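To begin, one chain is listed below as structure tokens, in the form predicted alone.
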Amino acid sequence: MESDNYRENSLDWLGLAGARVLIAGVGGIGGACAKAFDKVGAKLAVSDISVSGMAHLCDDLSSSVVQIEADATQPESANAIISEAIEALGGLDVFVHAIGINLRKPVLEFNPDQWRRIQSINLDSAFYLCQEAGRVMTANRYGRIVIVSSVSGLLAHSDHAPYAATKGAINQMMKVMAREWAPMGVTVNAIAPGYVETELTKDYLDSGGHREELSSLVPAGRLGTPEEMAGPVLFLSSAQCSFVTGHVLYVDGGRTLV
């Protein structure tokens, strides 16, 4: 069992105490990341379209958290989120994008409104928020950006076309941002979770034997948890990650190996 002293030293190793962190999207993985950053002593702002979701999350955190209600799919709103976080935190060292939705159905059944909605929420918000965060961080010549992608950006899952398209696009967008901003001390990376039980996936997993079916595809033999995604996000945000950029880190229990 880990001793309290070992655990404390491990947290210090990350160098995130006092870091000014903004997390966009507090459901599931984003919420778990917020709790993890809170534990290591970061100064935290969260943004979401759901006021109740933010309030519920912040009740579980040890320190006061800046809450920003906004729809990040429009450039003006995205810019306002970054500006408000910077004003409240006194700057911005880390930005985590964890906004996303999915709709599982065959390609031939999607209508244009459904396609555009998924593109707007998943991809547009990532571009606008990362663009504005990058503008600030490159000027300051320091920053960490982490985007939550998915194994769907690599694997050809059926009934996932718009979602997979956004995640594949996020991976490439992230790499270009990483390439352009590396000379200014800004790293840009992504984590690609495998099958994780969140509010986004719970109803699907509870029906039709999907939990058992998906678990059988994972070499680890189980689904992941949001908390297991938070550690990789903290590492990619940390002082220990200064020479890692443009990387998609698959956090999937081995799913992409088979």
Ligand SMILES: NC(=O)c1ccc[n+]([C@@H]2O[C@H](COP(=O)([O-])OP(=O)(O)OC[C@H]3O[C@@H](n4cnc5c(N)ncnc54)[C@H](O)[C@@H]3O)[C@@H](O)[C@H]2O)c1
Contents of the next structure:
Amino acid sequence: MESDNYRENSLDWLGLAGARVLIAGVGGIGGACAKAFDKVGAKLAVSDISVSGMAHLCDDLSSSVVQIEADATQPESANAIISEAIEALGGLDVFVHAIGINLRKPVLEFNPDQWRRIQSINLDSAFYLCQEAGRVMTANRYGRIVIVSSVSGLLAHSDHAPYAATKGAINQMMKVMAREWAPMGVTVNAIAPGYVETELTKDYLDSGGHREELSSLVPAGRLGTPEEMAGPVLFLSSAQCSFVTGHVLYVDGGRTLV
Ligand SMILES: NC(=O)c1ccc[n+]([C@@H]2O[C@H](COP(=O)([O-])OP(=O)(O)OC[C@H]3O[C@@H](n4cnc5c(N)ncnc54)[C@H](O)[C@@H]3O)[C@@H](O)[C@H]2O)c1
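Write the structure block of the form predicted in complex with this ligand for the protein whose form predicted alone appears above.
Let us now look at the entire complex, which starts with that chain.
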């Protein structure tokens, strides 16, 4: 059908063919972004702590995708990830951060190790990787950085304290980076998904009627899909977004309206 073809090709106008793109964290959402970038002809490098996850994803992508195995929580590994991607791609136009974990329980039940682990994986990795990407992009006077935040950076969901803290911090960190790097042609934005079914959320959604309960809170009447996160990420990664920076784009079916 013509309308299906239109939807199928509708990302072509973004002009990302040949763009040199690194995605850190290629689980459900990062993986869907990788497939979308690959489809529009970007040159792609992906990085994740999970070798098997990356390999599985890359079976569906063009053979030239570069895979970088790394734990992104340390400054030296962030430096190595960015260097390796630049060497493989010949430069870096776009960086997407889609690494994250969550642990859902009341504030009073968290111990310091659990708090620290969530800060380290969600926030430290975002700071170190964006800092290294920004270093290169500001020198080149062009770049697009997109960080996957969450509606939890705005709403006070119970049982989400450490996770929400990292997402609120990411939003503010992103805005400062956007302000500092705007004069050098580098934009920094975030998308804030509502609930999307991935490894991060699957067990929770499968238990205790959470899928139905959470869907009922969304004006669109359903949860989002990883593929629905990719279009907004590609839009913010494109040259079409040259005057959009420091923005949190809610991709949530209206969840934050109610
Ligand atoms: N799924 C949702 O409902 C939802 C909603 C809002 C925001 N988000 C955010 O989207 C992002 C992606 O989440 P997802 O739903 O795709 O989850 P996911 O679990 O499918 O993917 C997360 C990826 O991060 C990788 N990772 C974890 N620790 C790492 C480390 N130390 N170094 C490198 N990689 C590491 C994992 O191996 C995995 O591939 C996260 O930032 C998450 O907070 C997800």
